[in-house]
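Here we start with a single chain on its own, the form predicted alone, put down as structure tokens.
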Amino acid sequence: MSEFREKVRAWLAENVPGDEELANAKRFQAALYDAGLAGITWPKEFGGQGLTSAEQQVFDQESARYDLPNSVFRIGMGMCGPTILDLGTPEQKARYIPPLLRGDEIWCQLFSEPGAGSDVASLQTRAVRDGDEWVVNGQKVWTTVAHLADFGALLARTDPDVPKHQGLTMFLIDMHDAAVTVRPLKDMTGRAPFNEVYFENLRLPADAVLGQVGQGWLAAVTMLGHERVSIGGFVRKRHDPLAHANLAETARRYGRDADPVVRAELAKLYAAERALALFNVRLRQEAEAGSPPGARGSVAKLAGAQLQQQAVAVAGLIAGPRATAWEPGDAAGEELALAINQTPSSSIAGGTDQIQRTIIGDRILGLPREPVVDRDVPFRELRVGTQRSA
């Protein structure tokens, strides 16, 4: 393992570029792929390395020293790619996985809608069979990197006459099709990392279905499981201003490092970071042994969101008003304020904290399920989204 660690360390030191422009990101990912460091645990026959979670952990530890220009690939690597490997046909895996790993193609996930956020199964985007094709009409929202994506995993309703969880199908779509319109949305930081997406008579071939027709909820649960592990299992980067090490440095810079309260909160934050990191190592090892994370992905996602909030609280304790207002030219102060402003999204993206707690209660703790009044009602009869006014 030490030999592999040295290989990762040497390659990263020589090849990480200095900016995160899309072209550089693609060149970096291609170089990573050529060096045998992309898709470390993915199957060899589809471009992966076929190694174990131990090698992945080494890569994560070493790469955390840098701000890798690969965030644009996170949806594809963490969610779409693993779901295609789980449910795709051999042809779909051969077509989509290698270019995804090389960084040639960027992916997005098309789930959320204006009238169906956390209740994904209430979505209204329709896919209607027309001969050998499907015709899609509808709208998605909060779609991360859709403005850069080449392909997307789309969840659409294909049968409104059955209960809402039973009439869904997942499709793999070309985001460059003229029938797809992408409009960026700005968040409170002023950036536009996500989008609203419209489909107007988008025509898809029969082989665009991922999994089985009418089994889209199963595909969605599979992808959401990967998503929660991916979001909750993030590794603190070297320059993340909310990482324990950087907050400890901020405390020294502001002369707060001798304060016993600050020291105690920093210690708690360090323990929480380590606990989440070790929990995710365990999930990876168990997945490698054939036990998918399932509902435990919700534990990782919830713990990751809580860790972000804990770090923001510690940042406020250390920096006070300087956590939200900084002197001109204070790049560190600006980065800290930006990170704080981005934190609320961690409790929403990938399913709210409340959704994660419900899943943990139902499926892990065995608590009584919440009453569900629409489980057996045909979707067409539900008053959701635009159907509320019907």
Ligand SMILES: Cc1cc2nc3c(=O)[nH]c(=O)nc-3n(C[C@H](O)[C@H](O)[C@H](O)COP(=O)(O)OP(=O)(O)OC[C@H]3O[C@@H](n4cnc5c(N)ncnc54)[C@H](O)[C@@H]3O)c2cc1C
Given for the second form:
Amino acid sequence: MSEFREKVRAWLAENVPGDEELANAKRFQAALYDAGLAGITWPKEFGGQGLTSAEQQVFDQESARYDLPNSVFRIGMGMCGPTILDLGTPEQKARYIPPLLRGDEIWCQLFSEPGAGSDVASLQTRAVRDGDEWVVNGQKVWTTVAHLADFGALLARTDPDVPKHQGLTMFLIDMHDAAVTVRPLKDMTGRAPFNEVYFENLRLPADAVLGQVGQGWLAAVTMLGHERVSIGGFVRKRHDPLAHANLAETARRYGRDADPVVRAELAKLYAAERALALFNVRLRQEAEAGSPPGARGSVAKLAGAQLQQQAVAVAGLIAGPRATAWEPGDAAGEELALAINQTPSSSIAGGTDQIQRTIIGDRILGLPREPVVDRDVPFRELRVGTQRSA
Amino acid sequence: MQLVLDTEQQQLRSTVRKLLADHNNVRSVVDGDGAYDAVLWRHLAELGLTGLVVPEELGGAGAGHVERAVVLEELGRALAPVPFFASAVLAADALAALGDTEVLPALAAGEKIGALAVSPGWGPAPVSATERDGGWVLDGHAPFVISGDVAEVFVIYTADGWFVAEDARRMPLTTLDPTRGQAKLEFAASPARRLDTADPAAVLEEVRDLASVALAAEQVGGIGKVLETTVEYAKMRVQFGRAVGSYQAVKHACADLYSTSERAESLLRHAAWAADHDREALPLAAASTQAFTGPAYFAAAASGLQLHGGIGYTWEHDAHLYYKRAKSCELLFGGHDAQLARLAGRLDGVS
Ligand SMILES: Cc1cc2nc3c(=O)[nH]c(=O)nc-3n(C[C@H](O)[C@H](O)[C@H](O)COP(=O)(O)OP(=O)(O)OC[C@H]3O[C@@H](n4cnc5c(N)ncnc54)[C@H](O)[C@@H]3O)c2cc1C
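Mind giving me the form predicted in complex with the named molecule, seeing as the form predicted alone was just shown?
Up next: the whole complex, starting with the chain shown before.
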């Protein structure tokens, strides 16, 4: 057992982001807040700046020159916060939004389960009413930053006797509760940015409900909409090795910049990068003019994943054998390998490419939906994931 | 930068769309003699669209490139068989850049049709100019002149600079795209007028950039139309007891068409905006737009045809017209490889 403890300790020490990194992120976010640069388009009442997307765009453009150290707040700022602003009570907004903007509190999104990924509505985590409270039992998986999170937006089943989409409720939970266990989960890059999360008789007060009881699917769809816009609208960081400018620089450094094939592929990549960036500007300008992006966030999300793959292909073309082996400690080699290994996440996380295409087809183009077999069946009677529901 | 059309621009769009719906005769041109739709051309001229970006004092409407892009999108959507791209874009832009005031008003008014002669890779046409009796004459030929079969005024870029001529022998070519003619022009001691400019090559570059934007507008219009008709068809066509659009293979291909369309439009809006408001950004914007829209239109047209199944491969269906237009557009200006090389060259100084 002590050998195992050693192993756990050593692994955690190496893989969990250091306190220093976290403290740094919080310091930076607090400084942003103090400078009046956090929550640029969020309501003033809750600590935001109440400005327009034009200011947000300026901020995004300028900050893209740097790698801002506050990505740990991305789920809170991009997804949970906006959903609370959409659906929360005044008390919930007042309690959660200002500390989120100040960088005091980190959020995670507790949707996916081993048996429920693309089909989130088939989740099995249960919340059972007990007097004024709710008692939660179940498991979540692939939960990004759960190990650092103070709060989570939890989707749970509150009624298994109605069809699956109707029996869900969203809760805002305290991740430090003793009834919540977080276990780091290693991803294919060898790091552990996400987790498994277990709930064992987690007790929640009635005011933990976000939106209405039984209306969790609406809350989930609201959050997933914000998620797609947030992921799709993500601006490439200055030092992202897959950004066109950096790949062009790499090509120069490796003496590959005169190769006509490399030049052509870099040119294609630039055009695709611009197309997506300008599409995002258009979405924002349209939202400003009164038509919100709706499901069009899926285009940004899908195109972003494709761009990532295209960039990896160009990187491989430029680097050749340097992408396969490098001197220990060679930062360029490590960076490129990490970029290659992270690529699959962009077409899975936040809804797979397949799911995005279906959303575009159904909701934007109005194509007929696929026949569904489980829409009107009580959840209790469904086959879920790879097992049968309890 | 403004990437969303304002109310007036949207109105312009509906006006042109309506005009094209009422008057477009693409089938009679395709199945007939392969010339152009003269009635439609007259209507476009009456609306002042043939001289849209030409200054008012030269007989134009003095509008911007964003507006011209709107018109070109509609022409591209409808595959309107009129020499707009050749005359109101290529020739008019060259004459405007060269400061010509003699022929441009006639072109702007749609009274005369112009065409531009360059080499296919946008170098000098293989035409030589000789000074004779105080004037100039041209000898040689210009291959692949867009709408050269119907044009009356030729703007020619040669190793000796820019010229305008009206006497050339037009030899119409058979074309992949039946909605837009091409011709080989022959000059044999043909009288010409020289258009003086300090830097002929710089004029060519500018004309080419504006042409890239204009062509992208046609392409974006074409992609939009392909998307619309394909989605309509996928909703209606039933196989195996379901509308084919409910099958993921079909639905996802439609989603990709949509994604392509949205991104191509975004590039176009920016490039057109840059043509009006940020000429410094134009070369890069124009080149990156063409690098994307060329293959995007062809892929969309091919996919749209595929999703129509057998009916898409028939002569009666319009799918092949878009397919042919898209491939022709992609091969213009030296083709996609040349577009990429041009963009790569412009990126060298950018980081
Ligand atoms: C890096 C990363 C971070 C993540 N972070 C979080 C997080 O913070 N919180 C959270 O809740 N979740 C998170 N997830 C989970 C993520 O949302 C799911 O992995 C994703 O939605 C896919 O679900 P799945 O893994 O169960 O795959 P499945 O749904 O089992 O899909 C398997 C395959 O089938 C395809 N498929 C499934 N259904 C359909 C369909 N109807 N039509 C066509 N194809 C279909 C999929 O596209 C996929 O190719 C994260 C995942 C990753 C990779």
